[in-house]
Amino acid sequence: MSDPKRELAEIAHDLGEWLRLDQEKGRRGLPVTAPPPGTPAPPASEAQGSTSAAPSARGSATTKPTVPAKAAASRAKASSRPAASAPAASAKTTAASASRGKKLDKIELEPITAAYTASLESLKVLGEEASTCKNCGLCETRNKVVFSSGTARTKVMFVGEAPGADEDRQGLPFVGRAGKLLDQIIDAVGFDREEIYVANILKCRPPNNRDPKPEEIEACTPYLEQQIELVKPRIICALGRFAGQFLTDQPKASMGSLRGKVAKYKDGTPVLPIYHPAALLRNPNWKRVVWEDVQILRQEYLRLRDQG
């Protein structure tokens, strides 16, 4: 049996040697790239809290080096070139990364208006609302509903599937396995977890992880509606294919359509979906995948933010 916690350091280490190889040649912005040739075909469903289907793994074996393989070809050819051949913007940009870690600048947070304080406390009495909901079946089963989590002091909003055991028993949104590595992703892209907003399309948690039913989206989504237009994200981020196919209005979508692709809301917020944190955990391979995809989601967010 594999070790969660190995999975989830192993994870974030091949996250930041990709950040740091990605500076060391001195990638100053954030590019919009596509996944990498050989990248495995899109799982037919996608994981929800911590015990869903996996992608699928096909095509997973490549013949490109990993990334340690990388970073050493990286490293040897640096060393073979004359020292006075490399530009002295090269050597600027190495000891900037150096000095910054194996993560992106973090980014700044928005200021407090009247508006925001206003929309906080709006959201606190929804949030009361659905602690008491019974619009649905799941009301039944559920230890404590999961609202939401973060200040929204940064304009950006992830939305998962449903709340898993550890999110039940908390009533908190990811907290287990997928959230702490969600954690990882989001600092690592230079956000602050505590300062986004994260809400899930359901509220309570279906029995045994199951997906949602049709009846219970119908039922709960009302409430996340109304957490979009009292937060007023710049951008979305659609954790997995429920989450992706509600934002975008694309009901018999795939993941692999969805993902990466800047669509747009109902009401013109831009949205990104990407894999599911759980689905991740499951199949390592789409871990380049998801840093692209957060990469696009930061340089989304700092164009919007920037536009005013």
Second form
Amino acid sequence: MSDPKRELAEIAHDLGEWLRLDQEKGRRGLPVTAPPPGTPAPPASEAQGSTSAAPSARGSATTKPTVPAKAAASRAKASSRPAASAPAASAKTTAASASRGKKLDKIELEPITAAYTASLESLKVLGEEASTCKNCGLCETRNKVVFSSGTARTKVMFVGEAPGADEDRQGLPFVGRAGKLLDQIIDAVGFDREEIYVANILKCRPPNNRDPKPEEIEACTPYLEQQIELVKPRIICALGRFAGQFLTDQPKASMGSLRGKVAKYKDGTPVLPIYHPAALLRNPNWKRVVWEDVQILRQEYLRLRDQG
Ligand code: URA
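Please give the corresponding structure for the form predicted together with ligand URA, as opposed to the form predicted alone shown earlier.
All chains and molecules follow, beginning with the one already shown.
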């Protein structure tokens, strides 16, 4: 039986070590390559070859949560969002050359304007609405609804799959083992957990951490859609297959085909799917792949930031 703390420490150590080596070589990011030879095929539950479908991003919910009127102001702000990123095919090379040698300081935060305050108020109302949601059967078994963590002033959003046992107890996303690993990944890449916004596809824990059901995704994702609309991230990192499929509207895509490629959310926001941190706990051989993918996230973020 492996020691989870040691496993986490080893994964975190490797990530830090790769960063150090890259910095020594004078690069801010690794060149993007195919997964290293010998990388085993991901299991069907998490990744490649899996064809289990998530409903279309455009699917309608049974009861679409309402967005309060104050969200109108933030919608206006949304329409002034800068143009979406370059096409996925060219994103890797452009991002790599554009960001090379640049230092990633703090993620810039949205100034506290009237529009931002209105968005924040709308998010608060939405979170309150979610806290009593009965749109699917998970309301029967959940302990706490897990709406979000982090700051809505951010430009970088992470979206996971669904709360686990720890998250269900605490009402916060990614606070368990996978969360610790997510912290390490975020830290190693130069972001700060307090400077990002984290949410999930499902706001309630599926019993025994089973996969989300299509009808649960359909019932719950209107909350996420509105979170994205109100936060207006510059880039979204999709953690795992369910987030990757939903956010890129590729309901049948395998994780192997989604990961490491910048795609677009339906409103044009760039989305980068990466393996879920829990997958790394199961398969530490994917550390390198995840490391390479988060470098793309970093490079894309810098490119979009510099583009204004
Ligand atoms: N896994 C997820 O996808 N989300 C969480 O919040 C925790 C674990």
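Please read these numbers as outputs of a predicted model, since none were measured by experiment. Positions refer to the first chain, counted from 1. Just so we're on the same page, rigid core means the largest C-alpha set that superposes within 1.5 Å between forms.
Once the rigid core is used as the reference frame, the Cα position of T113 differs between the two forms by 2 Å or more.
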